[in-house]
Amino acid sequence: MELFDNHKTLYSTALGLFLILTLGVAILPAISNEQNNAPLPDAPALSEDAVKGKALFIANGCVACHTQQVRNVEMDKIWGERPGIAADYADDHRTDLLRNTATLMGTERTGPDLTNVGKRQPSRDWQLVHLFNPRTVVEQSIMPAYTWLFDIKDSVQEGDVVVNVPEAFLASPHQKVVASREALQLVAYLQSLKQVKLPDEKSPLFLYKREKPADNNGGAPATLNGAELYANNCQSCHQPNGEGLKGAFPPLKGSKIVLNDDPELMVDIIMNGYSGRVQEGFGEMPAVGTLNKLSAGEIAAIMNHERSSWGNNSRKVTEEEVKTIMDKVKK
């Protein structure tokens, strides 16, 4: 065949086919994506520190264990308020001239999804102590400690950001852990990860809803386990013993809010969060009840667990009581 006998014709044909395939497979779909998937109107731009923190997130291999994608399945509801859509990633750009956009959606969840971690856990204090040694806040954590992002000092200077690390995790009780600039930048990036509300308020649906288990009591719903719910929603800050972390997260043990006969304030804090003790050095509490979509029954179970475990208030808070308060304090 003449095509194979003439090298100029052969190479020209091969080049032409390559260009046509590149146009059809890469360039035209990319243009279509840009036209059809603009960034969401309320999506904020990353701050300078957050941009540098994103580079540190990539450099330290965080994407190997953490995803940033909320799938449209019921089990992913704990990670975001809605399933992810293409527009959530439309504002990602090339890292630089030689490197393409870093894909941070991830493929494996050895650790939790981080799509909405800026809302789920906004406290800088929690993020810093967790980076220094995850076992300080989650005893069973298998995440490595990023100690190289911190400096150990015997005395602090003006401007140092001191991390409230429990003495059990320090070589000496006199040591002070100070966050480096890189640690603060990485936390700034984590705090920026917040799901943006859709402009038309019509979110994609979560599929494959899980049925609530039933016990043998005439088919009635199974009794909620307050201790388990506390472990899943509260324990990483307030600790298994309810004593919190000194200088970072206040104790629930003996708390007047926990033991108060009127549960309204406590339900309000669970549903709407609390930052009233930030000036005392404590971290900001997120709106756990709203973010984790806790039901009135689940909140009542958590409150009763706390009241019976770390106080002498034996009065049980009822689901109906909590439901009434939730409607009252809803924002």
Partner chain sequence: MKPHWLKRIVLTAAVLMVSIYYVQAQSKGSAFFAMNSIAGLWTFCLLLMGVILLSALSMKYRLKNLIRSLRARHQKPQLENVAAYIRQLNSHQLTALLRIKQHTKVKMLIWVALGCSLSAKALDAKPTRLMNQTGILITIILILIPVLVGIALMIFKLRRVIGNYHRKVYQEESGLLATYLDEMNDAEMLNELLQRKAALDYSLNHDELAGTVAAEDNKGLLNEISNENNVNFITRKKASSSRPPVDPALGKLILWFLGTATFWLLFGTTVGEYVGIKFVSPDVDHLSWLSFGRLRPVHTNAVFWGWASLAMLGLGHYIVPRVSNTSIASLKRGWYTLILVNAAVVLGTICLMAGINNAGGEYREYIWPVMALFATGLCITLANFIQTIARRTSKEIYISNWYIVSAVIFAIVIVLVAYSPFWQDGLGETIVQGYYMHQGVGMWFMLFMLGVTYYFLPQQLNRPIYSYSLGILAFWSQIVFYTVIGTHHFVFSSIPWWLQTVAIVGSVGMLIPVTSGTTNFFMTFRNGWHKLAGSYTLPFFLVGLVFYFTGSMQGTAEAFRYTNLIWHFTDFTVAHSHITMYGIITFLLWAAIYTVVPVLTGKEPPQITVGIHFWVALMGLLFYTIPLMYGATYRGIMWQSGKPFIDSVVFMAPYWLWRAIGGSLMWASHIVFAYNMYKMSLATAAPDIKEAALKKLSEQYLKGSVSSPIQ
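This structure is a prediction, so every number in the text was calculated from the model and none was measured. Note that the rigid core is defined as the largest set of C-alphas that superpose within 1.5 Å between two forms. Positions refer to the first chain, counted from 1. What changes on going to the form predicted together with its partner chain:
When two forms of a protein are overlaid on their rigid core, residues whose CA moves 2 Å or more are considered shifted, and Asn233 is one of them between these two forms.
Core-superposed comparison between these two forms: the C-alpha position of Arg99 differs by no less than 2 Å.
Taking the rigid core as fixed, one finds a CA shift for Pro41 smaller than 2 Å between these two forms.
For comparison with the form predicted on its own, would you give the structure of this protein in the form predicted together with its partner chain?
No partners, no molecules, just the chain.
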């Protein structure tokens, strides 16, 4: 056969076939996506610091472990309020002459997804101490420590951002850890990672809904797992043992606010954040309940977990009670 015995025909046929398929599955879909895509109207532009932070994120290969995509499946709901759409990435352009476009969608989730980390974990103090060494706040974490983004000093100068690092992670207790400009830029980028609201409030559906756990008590809603909700929403600062982190995050164990018979202040703090103990050196608490869209039932479950764990022994609050206070403290 001519095709088999003539190298010119053979290789051009193979190349032609490959090029046609390449056009069909890569080049044309990519071009069509570029042309029929625009950023969402509410999407904010990255601040100057965040842009530099993104460059650091790229340079250090963070995408090897952290994805930035919320898939349209129920199990990804913890990473964002809605599934990602093409418009979320429309504002990503070629980084510079050397570097390609960075959608940073990633293919490995060795660590958590970061699509919405700016909302999920907005605290700068937490992000800084976590970057210095993730094991200061999450004991079991295997993320690398980015100590080279920090300066170790003996005395602090004006304008230095001091990071409250537990003594165990320092060579001597007199050392002060100061965040470098790069560390602050990287945190600025992380804080900027927030899912943008869709203009018409109609987002694509999450598929593969989780099966409701079989209810054994005939129709009554399954009880929410307070410990799991605590782990997902509160634990990274207040720690699994409820003792917080000295000088950074206050303890819940034995806390007056947590043990208070009247739960109003506690609900208020969860919904609106708290800066009442900043003078003592503790970081400002973000409005976790509002940011993570927790329901009254979920908040009640978390509160009851906190009020009855680590030796805490306070009365249980009900969902209705929490709901009433939530409406009251709503800003």
